[in-house]
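As structure tokens, one chain now follows by itself in the form predicted on its own.
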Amino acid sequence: MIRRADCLVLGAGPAGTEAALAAAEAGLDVVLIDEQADAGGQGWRAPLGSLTLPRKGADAEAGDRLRSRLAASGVDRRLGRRVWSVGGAFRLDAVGPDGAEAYEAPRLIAATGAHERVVPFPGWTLPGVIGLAGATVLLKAQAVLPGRRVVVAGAGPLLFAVAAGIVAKGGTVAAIVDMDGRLAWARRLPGLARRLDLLKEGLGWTWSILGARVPFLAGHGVRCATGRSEVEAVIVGPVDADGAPIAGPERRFACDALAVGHGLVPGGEVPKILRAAHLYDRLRGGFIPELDPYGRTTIENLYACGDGTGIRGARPSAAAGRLAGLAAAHDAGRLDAAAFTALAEPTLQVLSEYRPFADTVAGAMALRPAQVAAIDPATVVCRCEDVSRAEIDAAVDAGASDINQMKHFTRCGMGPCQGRMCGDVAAELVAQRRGVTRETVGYWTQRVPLRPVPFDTMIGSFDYADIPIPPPAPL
């Protein structure tokens, strides 16, 4: 059975949910699909299942409001579905609670969010090493600490959010290791101050960290994680403004977990698989689809919004999602030009007001080429296929001129994550080895399945009597 609608929205984070709400309010029959059990995405994540957690903070309140509005709307919510295939004009195939499902609509809004980037270092594959975003899920959705004694390291504001979350839940933060120096954050204050509400939230994290007397190492990065069968200690040392290790004293912190992250990468698989035009934007996290101000891609009736189109954060993503939903309704003839303009203009203004803050935060999380250049040759880059930096360099030296040729030579990016964890760093390594731009080496050619799915859920249940047997050929 295929569920047909006026518009499909893939992704129920702030962007996708707002897009679905706006399109439905304009009169479209909208189906909203997401792998998670509830809407909210990474930033506004709901507690897991029936788990009851204390709800406080701006993100928790924003997520609760969004889910209440969605529940009261006419949007057809298909949550807990893993979409594995996207086809043109437009069809989504998914695996749901009862097996295979299919959806079709003449319009598709992709709001697939972002995934985190970890620039590899020796020991990053040890059990107990977790991404900052993964730690956020544990803290927000499950009230679980990533460890009893945690080193929090990397770059960007998630460092402080995760550290404050660990402190709030009674955990111990062994140290915060920030690649940025204090001067770098001081220079960002004018941009951060453009959104005093969000700056106040960040200062609240800092205050709780100071109250817990957490050691803070500015201008430092992880040298390596050590341990026999799991992480037991983290060794850190100074780095320069570009993220490259420099001479200076190293420090060792005993721990049972390391939460580490170096920014976010747009999860733009859907526009890529449908062959929409893309451009490279280091500030926004990598390759992003070319969009008009309302989220229209270069493919007719395909829209994209949220962090999958460039890293901006939950609130700007929500505004961009509303614009995409309005554009879909306008293009479907449900909003005339005057109504579309009247509804879109205030949201465009909100998006403009968020831009300086979003640019500042994105700058703190942008990939640092010098940090990538410093990866040790023996360090694993693609953890799914166990491909080291040395193997990537050797592939380029052997003639791999872009990231897809390197993939063919090494199997880098062919594992279960389909290159989400390694793709950005691997492409940077290829570009640096060749001495060319990131645009020249390109991005993975996207293919189905978009996500791993169990084979038995796709084929359903049958026995031999269900297999059609053609009549025998005439003699």
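These numbers come from a predicted model, not from an experiment. Residue numbers count along the first chain shown, from 1. Heads up, when I say rigid core I mean the largest set of C-alphas that superpose within 1.5 Å between the two forms. Compared with the form predicted in complex with its partner chain:
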Second form
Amino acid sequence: MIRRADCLVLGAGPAGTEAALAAAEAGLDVVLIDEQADAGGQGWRAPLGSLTLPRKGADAEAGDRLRSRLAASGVDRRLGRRVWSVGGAFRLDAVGPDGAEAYEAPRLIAATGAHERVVPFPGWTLPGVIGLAGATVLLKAQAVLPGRRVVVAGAGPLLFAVAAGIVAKGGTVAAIVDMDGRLAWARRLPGLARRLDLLKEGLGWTWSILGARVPFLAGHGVRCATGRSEVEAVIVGPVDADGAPIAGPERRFACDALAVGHGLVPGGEVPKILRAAHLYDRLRGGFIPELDPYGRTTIENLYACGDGTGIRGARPSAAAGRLAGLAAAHDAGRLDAAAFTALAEPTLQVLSEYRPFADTVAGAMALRPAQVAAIDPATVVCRCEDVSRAEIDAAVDAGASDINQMKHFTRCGMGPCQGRMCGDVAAELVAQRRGVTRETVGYWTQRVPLRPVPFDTMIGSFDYADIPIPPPAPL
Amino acid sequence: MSLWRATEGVTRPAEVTFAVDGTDVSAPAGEPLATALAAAGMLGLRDSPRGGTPRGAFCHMGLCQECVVTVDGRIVQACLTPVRAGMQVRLGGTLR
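Would you mind generating the form predicted in complex with its partner chain now that we have the form predicted on its own?
After this comes the whole thing, all chains and molecules, with the earlier chain placed first.
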């Protein structure tokens, strides 16, 4: 059975959900699909339904408001579906609770969000080392602490959100290790002050961290994580403003968990697989689809919005989502030009108001090329296939000139995560080794399946009698 | 060591028991299996296929595939699999 609709929205985070709501309000038959059991994405994720929590954060409340508006809307919600194929114009194949499913519509809005960048260091594959984004999932959705003594390290606002979350739940933060120096944050204050509500949230985290007397190492990075079968300690040392390690005293923190992350990477597989034009934007996290102000890609009737189109954060993503939903409705003939302009104009305004804040936060989360340049040759870059930096360099020296050739030489990016964990760093390594731009090196060629799925659910249940056999050609 | 469930002000569903390589483990029903295993002190879930180094849940959001285990004979991502009473979990030996 194929569910046909006017518009498909893939990804039920702030962007996708707002897109679906806007398109449905304008009269389109909209199907909203996501892997998670509830809308909200990663940032506005719903706590496990079975859990009662003492108090909700601002993100959980924003998520609740979004989810109740969605529940009251006419959007056909297909949550808990793993979409593994996208093609045509447009068809999605998914694995749902009862097996294979298919969806078709003349319009598709891709809102697949971002994933975390962790720049490799020795010991990063040890059990007990987790991403900062993963730590926020544990803290916010599950009320679980990553460990008894946690080192929180990396760059960007998630550092402080995670550290404050651990403190609030009664855990111990062994140290906060921030690649940025104090000066970097002081320089960002004017940009952050453009959204006083969000700045206040950040200052609240800082306050609770100060109250807990957590050691705070500004301008430091992780040298290595050590341990036999799991992480037991983290050694940190000073880094310069570009993220390169510099001489200076190193410190060792005993811990049973390390939460580490160096920003987010747009996870825009769908526009890539459909061959929309992309450009590289380091501030926005990597390769992003070329979009008009309303989220139209270079492929007709394919729209994209949210962090998958460049890192901006949840609230600007919601505004971008609404614009994409309105554009889809307008292009489908459900909103005339006057109505479209009237509805889109205030949202464009909201988006531009967020821009200085979003750019400032994105700046803290952007890739630091000098940090990548300093990765030790023996360090594993591709976790799935255990490919080291030295092997990537050797492949480039042997003639691999772009990211896909390097993959073919080494198997880097060929494992079950499909290059999501290592892709941004691996491409940067190739670019640096060759002395060329990231555009020259490119991005992984995206192919189905978008996610690993069991083969039997993928093919569904069919008999030989179900295979259509064309009539024989006349003699 | 292990993940740690916050207690203050948090109410969780009743615990259920499931088997991990034949050993009984208890966790609140519906908790993601990756969390339940780590809370029980089982951080290392498999060895990497080439280097043979220990691996455990890394991204906790269904992307990295490091937490892949076998549940009732099927390969699943532990971070996306809710705990159910009586489930049979096998660690190691997957994705090789």
